[in-house]
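One chain comes next, on its own, written out as structure tokens in the form predicted alone.
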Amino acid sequence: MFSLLLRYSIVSVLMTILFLTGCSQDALNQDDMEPGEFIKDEAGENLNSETGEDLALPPVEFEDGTLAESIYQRRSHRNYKERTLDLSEIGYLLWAAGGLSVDGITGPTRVYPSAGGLYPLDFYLVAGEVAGLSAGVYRYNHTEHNLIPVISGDFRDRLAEAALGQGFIADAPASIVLVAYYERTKSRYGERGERYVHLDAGYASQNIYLVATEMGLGTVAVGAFDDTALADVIQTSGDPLMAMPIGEINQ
């Protein structure tokens, strides 16, 4: 019996040494290939393309006032100009990041993209410099489109002091901040609804990103900033995820 639980070792050993040394061959052969090699599957076949030869796109067309180019432009911007917004603006933007829209089958949906169509975020802005519009902070009603009065005051410096003192915030005529309700979406979804939120807040921040830039205005995502202290400053209880201010760029 030891005899052949011996022998029975010794070929499982030879067995995984010739395992481990095909793999690093291949491993080998795989990081030795010469420039201009295509990779190939088991029967030998090339995978980049049927013809062995890199495949030319046709050139993407920025044109004045399409979604190309201001997608090509799309800058982060810290920098504005001293220029009051105007409330035309101001509704532009809320609108992108979070407004209604209208897809022909379930009816009215909203801008952007959200799992379970749960939409976890809510819109805040911290006004101070926008015409018609008195400084403080607002709740965008997205079934409205219109703005909800939370506090009254020009809250910018507190807002930039939230955010570890990052002064081009309290420079910007206004700001926009995303805020996450969680329980929206992880009711549903469970731990993996975090991750659903997020890819939310992605999908509405670029949304402001290129109508601003449409608009030749200029913002930045900012994501550092005392969660607790943010919070308190536009009075929510949900979780601030990004701020996001707004101005004409000062080149």
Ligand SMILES: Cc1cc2nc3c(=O)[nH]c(=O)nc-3n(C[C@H](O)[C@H](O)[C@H](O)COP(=O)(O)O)c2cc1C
Contents of the next structure:
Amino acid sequence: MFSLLLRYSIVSVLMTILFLTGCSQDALNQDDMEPGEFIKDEAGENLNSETGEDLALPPVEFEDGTLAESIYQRRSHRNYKERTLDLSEIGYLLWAAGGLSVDGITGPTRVYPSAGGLYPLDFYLVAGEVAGLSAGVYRYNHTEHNLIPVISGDFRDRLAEAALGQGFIADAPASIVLVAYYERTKSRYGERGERYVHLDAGYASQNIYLVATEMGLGTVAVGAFDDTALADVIQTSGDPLMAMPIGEINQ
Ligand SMILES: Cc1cc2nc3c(=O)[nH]c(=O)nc-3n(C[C@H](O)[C@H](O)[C@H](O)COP(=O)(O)O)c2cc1C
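Starting from the form predicted alone shown above, please give the structure in the form predicted in complex with this ligand.
The next block holds the full complex; its first chain is the one shown before.
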């Protein structure tokens, strides 16, 4: 146990040093290059156009059912069918948002990158019509992959109201709300930590977009809302950053 902890501490320290020195390292490598020098491929040919003309890239091609297809197909959807979601869909979405994965070196990590590995986000579920789940607000617990009940009742109308009356939120069977705890990241990085929290949220929310696309479900990132009203609806002490209604797409 002690050696595991020691290994984890050493890896964490090394990762932090690499993270903090990363920018100056890039600058060093660039400085090493002579002006006008081209990057060569294995055959010694220039990859850059010597004539200074624009260089055409190979066309993008991908198979159906790949990640690239989900990236291509992703859209914001605001019109949902009256269809109940099931727990496996909710579980998959929440896992993709902020669940656990394993990197094999440091042990358990999360599915999205986070500055300093600090993970300053929580994921709340505002459930209305989810089979096997009473209407209510829940918090996703990534370590156990379960839902912690916060308050029971159907809060979808109040969520839509807090989001400046964006009615499609009330129509969706459920919404995921990303909540930030800025101090977790700012305590290490100061004011710059605020930027990192927003970047973290971007990665997590794109994961939700992409797995929703993969499952044939629709979502949209909603950033327009009254902060205090939304925090009140889901009863959080953190700062809500984004609400993402989820439902089957109504074309
Ligand atoms: C930070 C952020 C906040 C957004 N807020 C809202 C919102 O409050 N309401 C809404 O309907 N769409 C919102 N959107 C979705 C954008 O309108 C949408 O992503 C954009 O029009 C591009 O369309 P696409 O997502 O289909 O590619 C938001 C998107 C982002 C990234």
